[in-house]
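Coming up is one lone chain in structure tokens, specifically the form predicted alone.
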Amino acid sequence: MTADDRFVVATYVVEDEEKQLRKRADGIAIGLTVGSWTDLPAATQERMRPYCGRVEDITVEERLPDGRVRARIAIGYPVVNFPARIPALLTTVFGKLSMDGKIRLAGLHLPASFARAFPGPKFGAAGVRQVLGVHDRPLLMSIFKSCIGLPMDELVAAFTEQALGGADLIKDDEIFFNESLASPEDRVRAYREAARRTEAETGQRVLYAVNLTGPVTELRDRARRLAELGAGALLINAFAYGLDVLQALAEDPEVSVPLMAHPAVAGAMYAAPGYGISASVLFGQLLRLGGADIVIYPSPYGTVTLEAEESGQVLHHLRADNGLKPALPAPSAGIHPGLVPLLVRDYGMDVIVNAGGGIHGHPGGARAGARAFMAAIRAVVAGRSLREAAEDSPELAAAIQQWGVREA
């Protein structure tokens, strides 16, 4: 299969009779573009040819016990058929096809010229680091747990503990929608002042990622308001609200802070074998196209896991040279200090160590939990083992006693 900048190429994994593969591939190529072909007059065919999909490749991967085969079918879709909007792209390559039995959108090849028409990350990995002034180590992000139902003074106290422990970023829990005691605007104002106080004490800047909530028609105005008030970043439930919402925020010059995409609801799209859309497309390609500066997704070794090869593909797409800024990966779920060596081994230094229970569940509390992570990060950067570093850090020693160590 040869790359052609005139086509977006979608690769599907299907199960079917081998003799039916070509017919099925032709049906996809024509059905998702011009609709019909052989029954059209020659003159009409000629006019519609630039808009017609084409079969790029058919590869049998496995022969199944029932006599059918598992195969990969690659279809090229002319880029003239859709604008650089994610809903148009997805509807074309997997709209009604997603309901056609056992079929999975496994991959997308996007011409560089087409990818560059999307906003991509506004800050990207380097821009987020520039804002924080941290360039030589993984970043630490604390998930703000135990937040719903708490008054503002308790929230500020909890924020301060996480910041004093050394967190570079503190993000809302994605389920924080209740505004009765602390609206997003009030939280941004209060945490902004708390962050100033902790920075004066520690010399370290901390960014607060506020959960962007409300009716979808009001999100852009609210995002602008939160950015103006001093939010460090915006947390967006991108699959719940819609990827086009993410793209619209990334394209808005008045939304002047990094965008952090949460994967909530995405499991309904990628988790079933043989169906849906691969995680590498969802997290690696679409979120970056849509403008996420930071992408949260399951790690290969936490409590909610993503298979290691798929996780590697996500990382590849977040950093691939496609004309857009690279996004920062934040592999998540069940991360504790003893996993930091694995994170750095698999993701490199340009990674966000993202933890909730690993910080708040520390025996010494959230400040000690963040300090344990920072000790682990410093140790890995220096090439020291965590157990050796724990001799100098009682917080890391307590974390290792509670969760153990998985050295790289």
Contents of the next structure:
Number of protein chains: 2
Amino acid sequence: MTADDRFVVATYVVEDEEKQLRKRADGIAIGLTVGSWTDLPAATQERMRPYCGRVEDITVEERLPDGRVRARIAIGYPVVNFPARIPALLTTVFGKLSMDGKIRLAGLHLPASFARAFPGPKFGAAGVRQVLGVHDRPLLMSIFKSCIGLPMDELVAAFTEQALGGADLIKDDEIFFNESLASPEDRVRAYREAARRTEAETGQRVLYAVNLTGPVTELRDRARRLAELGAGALLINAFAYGLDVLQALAEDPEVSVPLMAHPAVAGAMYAAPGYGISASVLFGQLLRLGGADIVIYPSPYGTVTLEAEESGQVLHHLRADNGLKPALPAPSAGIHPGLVPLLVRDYGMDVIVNAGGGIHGHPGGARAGARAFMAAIRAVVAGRSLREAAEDSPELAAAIQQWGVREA
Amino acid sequence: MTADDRFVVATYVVEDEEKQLRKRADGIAIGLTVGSWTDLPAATQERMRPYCGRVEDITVEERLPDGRVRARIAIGYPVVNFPARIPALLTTVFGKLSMDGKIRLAGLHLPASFARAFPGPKFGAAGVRQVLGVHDRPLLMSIFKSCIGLPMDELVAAFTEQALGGADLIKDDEIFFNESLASPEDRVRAYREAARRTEAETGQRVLYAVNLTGPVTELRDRARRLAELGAGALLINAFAYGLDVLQALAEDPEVSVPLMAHPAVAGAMYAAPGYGISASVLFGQLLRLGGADIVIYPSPYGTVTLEAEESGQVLHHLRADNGLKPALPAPSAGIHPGLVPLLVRDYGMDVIVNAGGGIHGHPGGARAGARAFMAAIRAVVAGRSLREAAEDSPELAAAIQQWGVREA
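Having looked at the form predicted alone, could you now put up the form predicted together with another copy of the chain?
Entire complex below, previous chain first.
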């Protein structure tokens, strides 16, 4: 183990008096590891040394009008202090510290050996493509809308429309918790049959991502059962349930389907400048470590947005060479067919085009909405412009009429 | 069920154009429940009506210099949409919405029937007192410091010092995850024996709150095992592991010890003004609903602080009459004996005086540190001033010498 392999390095952005920075950094390095140092007997210091944090770097980034500075402080935490589980990692590097006024956990650097101790994606981008048998184009995911209160036959009809339009994946709305009319098990069974019928008609495989809900103690059993019943993937509100739930599912060989992490509630942590935890840590690093095969997170295009630079960092981490399989990005919110060229420019071919309103809000309905997206995807892969492709696709033409087009 | 019993009402603080507020509120009420409304057929509307959210209130609070306003928007969400589990509640009321720019979930109003569907504290304030046999004074909790890397015999010695000083509860450091030298099971066994010895000497019961760590799928079994082995309470990093873990433990009759929730990582959600989720929702409402008997959260006195008004709101919710047992507040950070009068003034007698540095940093060591606190607690209960009490307690005198005193 090299010296660098011994520390997880967390980088924080703080605002403080410049002359306080060193003391503050020392306080973090010691306070969040061995608790105290200078007042310990020499023999105790010797024994605790392997567990003691260290200040890696202090960089002043900006002088503020009030005389203080904005600075980055990097602290190394010995990996022996915690196991490779996200709650332990987060509690150590941003537990008490999260409550220390204006401070943001901006970045994490994990030693390769520590990162590899996490499961990471079971399928990864290539694995999801293999399940679908689609290797040469962006994937299309359709988001179920208006589910609560509908009886199963209407849900099946809605599923079928999305599938016939060409969606590769169809995901539940993340707020679908009511089980009185259609439990997750019922939906998986019913949509599995619907998918068989549409696959026979179109020749295209479709995966249903079912919202994994219930008491946390029952999630693993339910995940196994839903996978066994034929779920195509599991949608997990990972931040609401806790990121260790994701990891537990990723580590379980009986949960034999891709895991799709939803960003719900994460905005409470990343949205405020200067506070909380950066989106690149949450979406790019933690979700991938925990084993999300597909990571849904805000696109930089819609109304619910993520700043372009931060969005780029997420993408970097989802694919960075860290010994784990790369995850598939599903940038979301405000996606319509006219954005597909931009999506492919910004994310490459290994992207999930994820749409709700952009499919269901199509003037011709959800089937036409999915068709418009597939026409856009095929056009981009073929190097054609959308306006040219729209000449062969009335659905794409109607979508462009409605939402416009942004060629890359 | 009355009309008011049918809705959970979430209040948000937003900044927007005044003329946009109604549209935005409608968008939330519909978007986070039934998905769409005006474009649905009348028959579908009729069927979905019970699941549709509604705008309860819009109040402009302040006109901002840029012409926009700061406003409170209250949205009612039908309780039939989600079960009484925190991840479902949070995903619905602040899932996608948490990513909608500058917005804060400031408050929650839960119908009594919905609140009572949560477990709430198993012991509550009175139950914790009953376990300890202490009914007439604030409780003293000592926080273990500098644990990582110490062998069991030194940990036992440290435990014994804190117990002999008079601590009612001794809690692990929340960052204690390393199990190589002393697993939670080993600690519970060893401290149980140490507690027997100190109880024989002092006649005072002491509860050890062990840090509940490990994969989320194993936490319930471990909690049962630790309770069985003689743990006095369980310390839970509830925000890192997920609040549903707390609820699952509270609902499990075999977890027969009080649950103590630690606020680690919560600052990532509440610390930024105008963003995230208020501390009163997180600490005051969700932790109590989930079943924390003891809620550790920042005091308004130390360096890691919570604003006094927000802190008061937390306390209000921990004790509010909602059909669940009240939880015990353990305001933390920067607590020293000289603050006890202020603590009792602000929190009443039903408070846990929770100290780490204020005990271990005492010039006479941890035992003297705990004694100083107990002398301060007894003085306040007897209506004596600390300076007067210090005449009979050299430990309190030394503490006052070191940290001063703030009479209420």
